[in-house]
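Quick heads-up: it's one chain on its own, the form predicted alone, in structure tokens.
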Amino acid sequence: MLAKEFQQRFVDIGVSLINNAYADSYKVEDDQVSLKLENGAVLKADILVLGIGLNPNVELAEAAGLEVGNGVIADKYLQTSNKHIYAAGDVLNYPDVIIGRNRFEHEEQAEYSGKVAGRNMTGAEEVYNHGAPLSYTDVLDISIEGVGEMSRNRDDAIIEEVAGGYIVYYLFKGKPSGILTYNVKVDMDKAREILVNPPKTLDELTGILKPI
């Protein structure tokens, strides 16, 4: 439902969308870009924007003999396989208290993990338990925020309509694994609390988060 609404906002302003088609290659000729799709179709454009993701730069960590794997492997104190070296930021792969070992590429992750790593370097022995960093985006007049696992490890969802927007509770094995808000503001720390300590029944989920 939300995906269709999100897509329709673009259609309404004249954007042409091509679904279920993957890019194969592109080339530039005479100041114009030709994008070839896997189905053989070719699109012409003046500008091509690539959103292809990234791979964590772990070369320095590897050279230092640290354990790596989708980032630099660290424990709950953000300590790497070398007890004298700590990891933080986008490269950090750590045991998240909500969704397990993972790596996040988010502003909030860099901010909070950097602070904890810094304190632990001075002997604080603080467990990094911030839990599933906040992800957010603003597109057109749509505001989206989320915490937890919203793309993998989910088998159902509960959608609650609130104050002209929506709160989506993603479920995995009968428990909330991620929470997304669509055009409604809520206390995202409270959302994290729900993921860490979910209510006894799924019926109790709706109504917990209030618009702010």
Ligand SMILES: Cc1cc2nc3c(=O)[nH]c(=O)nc-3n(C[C@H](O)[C@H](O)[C@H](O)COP(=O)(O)OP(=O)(O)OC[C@H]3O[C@@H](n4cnc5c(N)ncnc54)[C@H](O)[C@@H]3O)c2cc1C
Second form
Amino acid sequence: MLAKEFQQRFVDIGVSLINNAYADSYKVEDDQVSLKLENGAVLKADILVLGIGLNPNVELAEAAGLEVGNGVIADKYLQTSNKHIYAAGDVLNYPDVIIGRNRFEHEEQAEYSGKVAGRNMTGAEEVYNHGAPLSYTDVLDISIEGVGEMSRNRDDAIIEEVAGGYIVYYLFKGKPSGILTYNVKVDMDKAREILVNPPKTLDELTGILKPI
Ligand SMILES: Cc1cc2nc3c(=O)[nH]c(=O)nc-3n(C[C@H](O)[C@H](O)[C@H](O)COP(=O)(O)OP(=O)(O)OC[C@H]3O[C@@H](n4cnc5c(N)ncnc54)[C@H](O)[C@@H]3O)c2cc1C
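Pass me the form predicted together with this ligand as well; I've looked at the form predicted alone already.
Now the complete complex, all chains and molecules, led by this one.
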């Protein structure tokens, strides 16, 4: 429902969306870009923006002999397989207290993990427990925030309408695994608390988070 509304906002301002299409190749001719799709269709444009994701840059860590996988593997203190080297930010793969071992690409994660890694380098021995980093985006006049697991590992969702916006509770094995807000501002630390200590029944989920 929200995905449809989100897409419609773009359609309303004249954007054509082509879903379930994969790019095959592109070429530039006479200052025009031609993008060929896998289904054979060719799209012509003045500008092509490639949004194709990223891979963590682990070569330096590998060369230093650190354990790498999806990013640089670290423990709950953000200490890598070499106890003198710590990892933080996008490259960090660590055991998140809410989601489990994972790697995130979010500004908030980079900030918090950087601070903890820094403190631990000076002997703090602090467990990194800022679980489920906040992701956010603002597009058109839509503001979205989320914590937890919102894309994979979910089998249902509860949508609560609040103050003209929505709160979505993603569920995995009957428990909230992620919380997303759509055009409503709530205390996201409280949302994190719900993921750590969910109410006994799903009926009690809605109404906990209040608009601020
Ligand atoms: C287009 C885009 C949009 C984004 N939007 C959002 C958003 O809306 N919300 C959000 O929360 N996050 C967003 N992010 C993610 C956010 O920018 C990152 O999570 C954050 O910048 C990660 O910080 P970092 O310090 O770990 O890595 P980076 O900011 O990538 O910094 C790593 C630095 O290390 C340097 N480096 C790499 N290899 C070496 C080497 N061998 N030697 C020396 N230096 C090296 C790089 O040049 C770089 O300066 C976005 C990212 C992109 C690309």
